[in-house]
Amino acid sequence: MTAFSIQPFIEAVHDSRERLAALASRGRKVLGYFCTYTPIEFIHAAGFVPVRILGGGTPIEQAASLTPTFICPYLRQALERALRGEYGFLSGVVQGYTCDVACGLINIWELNVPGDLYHTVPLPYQDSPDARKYFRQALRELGERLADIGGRVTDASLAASLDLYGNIRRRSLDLYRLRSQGRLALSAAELLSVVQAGLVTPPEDYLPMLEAFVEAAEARPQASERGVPVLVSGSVIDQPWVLEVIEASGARVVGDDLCTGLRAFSPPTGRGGDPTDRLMDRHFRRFPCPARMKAQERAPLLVDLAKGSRAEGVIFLIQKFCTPHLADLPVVMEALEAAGVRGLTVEMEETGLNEGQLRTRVESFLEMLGD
C-alpha cells in the first residue's frame, strides 16, 4: 500500500520557486494567474505551465508606492513578492476577468515586473448562445497571444489538458468526499497543503502524486470526528496555520467554499462537442464565486453546501477590502440564519491575523453554537 504522507506536498509548496525556476531555465515557460476562473487548461495546452500566484502573508514594502492600501491584501502581497524577484521564473501573467482589483493590478505588474505576456481574458457571466460565441472568441484571442510567445493550442492538446485537469479535480473531490464522510485522516490545514501543491506543480507531475495519496487515504481507517463541524467560506487562504488555529479551537472543518478549495474543483469537467465547448461548459457550471453570481442566487447554494456537509456553523475568512465577498455577506448570512446555520466573519488583514484573537473569536462562536 502506498504510504500516507503529506510531506511530498509540503515540500512541493516549499520548494516551488526553485523547481519552477529550474523548469524555466530549461526552456519551459511558466505563466502565473491570480484567479481560479482563469482557463488554465488553455495555457497548459499551449505548452506552458500555469501556476497560481500566492501572497503568503508578505509584509508590504515596495508595493506600497504602487497600490492603494484599501485593496485586497492577497493581491498586494503577490505584487510585493514579484517586485522582490520571487516570481522571476514567470514569463508573464494571464488573468481571467473576475474582480476589478485583479484586473487593474495586472497592468501594474506589466509596468513593473518583466514578462513576455500580460493578458486579461474577458469572461461572460450568463450562459447563452451569444455568451458562448463571445467566450470562444476570447479564447481564440488568448490562443493568439500565447502563440506570440511560442505556444500552440490544438484540439488534441486542449483535449489532453482538459482530461489531465479533469482527473486532478476528480481525485481532489475524492478527498473532499472522504472528509464529508468523516473518513479523511487529515486536518483542514493538511488538506490545504495537498491542494496548494497542485497550484504550483506541473499538472502531469502532480496527478500521480495525488492519485497515490487518494488511494492511500481511502485505505486508511475512519478518522476522528471530534470537534464542532463547521464550513469555511471565503476567497484565497494560502496560510494553512489559520485553519490549524480554527481546528485547535475546537472546530472540525467538514467542508469549504474557497477558491483555494472546492470552487476550484466543482465540477471537474465540462461537456461538449469539441474541447473548447467542454472548457466553456465547465466555466458556466462552476460552483460560483461571489464575483461571478448575485448573492441572492448564490445564497441557496451555500445553504445547501452547509447542510450537505452537516456543518453547524460557517466561518467566513475574507480578505480585507474584498468587495465581492463583503457585499455578499448580508444576503448569505440571512439565508444561513433562516436555515438554522449561524455564521462568523473574520477579515484577513495585510498584517496577518493575531492567533490569540482568532482563537478567542472561534471559541466564542463554537460556544454560541452549543447554546
Second form
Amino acid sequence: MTAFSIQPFIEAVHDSRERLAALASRGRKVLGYFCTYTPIEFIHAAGFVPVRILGGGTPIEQAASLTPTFICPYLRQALERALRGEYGFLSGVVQGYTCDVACGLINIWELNVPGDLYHTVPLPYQDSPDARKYFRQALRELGERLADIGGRVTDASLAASLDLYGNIRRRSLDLYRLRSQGRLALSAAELLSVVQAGLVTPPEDYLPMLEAFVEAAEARPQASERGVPVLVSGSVIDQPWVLEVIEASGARVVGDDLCTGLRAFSPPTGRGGDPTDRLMDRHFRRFPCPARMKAQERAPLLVDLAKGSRAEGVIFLIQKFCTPHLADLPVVMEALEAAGVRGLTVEMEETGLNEGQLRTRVESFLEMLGD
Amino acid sequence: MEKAKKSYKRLRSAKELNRVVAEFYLECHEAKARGKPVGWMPPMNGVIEIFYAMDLQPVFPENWSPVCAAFGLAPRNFEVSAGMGFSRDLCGYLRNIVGYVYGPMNEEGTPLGGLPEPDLIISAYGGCVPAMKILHTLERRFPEAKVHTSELPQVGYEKIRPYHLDYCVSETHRLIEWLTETTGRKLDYDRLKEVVRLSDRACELWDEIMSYRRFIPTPISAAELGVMFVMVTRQGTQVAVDFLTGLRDEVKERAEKGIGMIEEEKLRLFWDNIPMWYNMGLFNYFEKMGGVVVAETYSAAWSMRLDPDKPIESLARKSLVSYPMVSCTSIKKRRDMVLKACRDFHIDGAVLHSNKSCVPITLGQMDMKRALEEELGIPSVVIDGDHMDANNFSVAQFQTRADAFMEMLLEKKGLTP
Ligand code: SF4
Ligand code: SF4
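Switching from the form predicted on its own: structure of the form predicted together with the partner chain?
Next comes the full complex, and the chain you just saw is listed first.
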C-alpha cells in the first residue's frame, strides 16, 4: 500500500517549472490558462499540456510599467513572472473570457511575451440551444487555433481527455468528501497543495498520484474534528499558508467555494451525445463563479453549500480589486445572514497578507460565531 | 475641489445640447406618466434602436452617472452604496447608480427630475463585469419590473467571426420576441429600417464632425465631448440627426474660417480614457500654455456604419463591436485606432488617464504609450484619476504633471509657453 503522504504533491508544485520546461524542450507544447472556465480538455485533446498560471506572491517590478496598481494581485504577479521569464516553457496562453482583467492581461501578455498562440474563448453564460450552437462554433475555432500550432482534436481524443479530467475531478471530490466527514487528517493548506499539484502537472501523470493518495487515505481513516467549521470563498488562492493561518487561528475549513478548489471540480463531467456536448453541458452546470452568474442566483447556491458543509461562518478571501467577487459580496452576505451564517471579508493585497492581522481578524470572527 | 475655468469659446451647439438633454429626460418622465413602457438598459448597443422603433422609452442608468457627477450628487451616492457593502474599489458607475437607486432616489430637487422607474429591465451578460453587475443589482431594486437577460459575446474587434454575429442576431430576435410578448407592441420592420437609417446617418455625421479635427486649429475639442449624449440616448431618432447636422455645420464653418478653441493653438493633445465627469473644465487647463485636447479614445465607439436594409444584422453588429472598440478585449485594435487618430489629427502629445474606475479601458494603456513613442515619436503623460470619484484624483498632481508635460512639448517644438 502506498504511504499516505502529501510530499509528492508538494514536490510536484515545487519542481513544476523544471518538469514543464523539460517537457517543452522535448517537444510537448505547454499552454497556460488563467481561469478554470477555460476548456482545458480541449487543449489537452489537441496533444498539449494545459497549465494553470499562478501568481505565487511574486513581488512586482517589471509588471509595474505595464499594468495599473488597481488590478488583482493574482494577475499582476502572474504577468511579473512571465516578464521575468519564469513562464518561458509556455507556447502561449489560452483562456475563457471570465473577467475584464484576465481578458486585458492576455492581450498585454501577447504584446510583451513571445509565444505562438494567444486566444480567448468567448464563453456563453446562459444555456439554450442557440447558446450551444454558438459555443460549439467557438470550440471549433479554438480547435482551428490549436491546429495552427500543430495540435489535433478528434472526437476520440476529446472523449479521452474528458474521461481523464473527469476522473481527476471525481477523485478530488472524494478527498473533499472524506475530509468533510472528518475521515481525513489533512489540513486545508495540505489539501490545497494536493489540488495545486494538479494544476501544474500533466493530467496523465497526476491522476495515478491522486488515485494512490485517495486509496491510502480511505484505508487510513483519521478523525480531525477540531476547530470552528468555516467555509472559504473567493477566487484563486495560490499560497497555501493563508489557509494554514486560518486553521491555526481556531477554524476548520470544511468546504470551499474557490477556483483552486471545489469550483474546479464540480461537477466532474457533463452529459451529452458527443464529447463536445459533454464539455458544454459541464460548462453550463458548473458551480458558478461570480463572473458567470447574477449574484442573486448564486447566493442561494452558496448558502446551500455553507449549510451542507455545516459551516458556521464563511470567510471570503478576495483578491483586492477583484470586481466580480466584490460586486457580489453585499448580495451574498445578505443571503448568508438571512440563513444565520455570518461572513468575514479578507482582502488579499499585492504585498501579501499580514499574518498577524489575519490571525487577529479570524480569531475575533470565530469568537463572534461562538456568541 | 478647485475646478479649472470654463473655456470661453464654447460652440453654439453646446448650448443647444442643454436643451436636448432636458428634453430627453422630460420625455422619459412624460412616457412614464402616460403609461408608455419605460425600459432601463445597458449603454451603447442595438437595443436603443429597437426601443425607438417599437415606441418604447429607453432609459440609460449608466449615462445617469455622469449627470450625477456633474451635479455633485455622486459623493452622496457613493456613501449609500458603500453603506450597503459595495467596495470603494469598484467602478464608479456601479457605485454611483446603485447608491442613487437605493438612496433617496428622485427626491425633491433632483436634477432633470431624476430617472423614472423601470417597467422593463434589459439585463445583460456581456460587456464589462461592472456593466453586467449594475443591471443585475438594479433588477433587485425594482422587483416589479419585467426582466429580460440578453447575451453578447465578449470578443475582440479584430477577432469577430460570422458565428459571433449569428449569435447576436439570434439574441436580438429573442429580445424582440420578449418585448412583443411583454408589452403587446409589434415591431414594424419598415419602421425599424427607418430608425436604423437615422442611426446610420448619425454615425455618418459623427465621423464627419470628428474628421474636422484634422484642421489646425481644431474647430471642436474634447471639452465638447458632452455632445456624445445624443449618440448614447438618441441614436435612431431625427432629434440626433438634426442636432448633429447643426453641429456639423458649425464645426465645418469654423474649420473653413480657421476658428479654433483658443487664440493660438500651440499644442494638440490626445486624451485616452473617460474624462473626469465631475471636472470637465480640466480639458481647458491645457489652454494656458496653448494646448487643446483635439481628440480622445471614446469617440471611436460610434465610428461605424449600419445598413438599413439589414436592420437586425446591423444592430447585432453594433452591439457586438461597441464594447471591444473601447475596451481591453482589443488592445491591438485600440492601439491602432489611437495611432491613426494621432496621425490624422496631428497630435503633439497624449494624456493617458489611468482611470481607477475603468479597468477595461486602462489596461493596455502602457502598450499604447510605448507604441506612440516608438512608432510616432509622440510623448505621453500618465494622469492618475477616476472618471467618477474625485477622491481618487489630485488636481495638484494633475497640474504638476500637465505643466511639466506641456513645457516639454513646447520645447520639443521650439516654442515658448
Ligand atoms: S476574477 Fe478576480 S481574481 Fe480572478 S482574474 Fe478576475 S479580477 Fe483577478
Ligand atoms: S466600461 Fe469601464 S466605466 Fe464602463 S461600466 Fe465598465 S468598468 Fe465601468
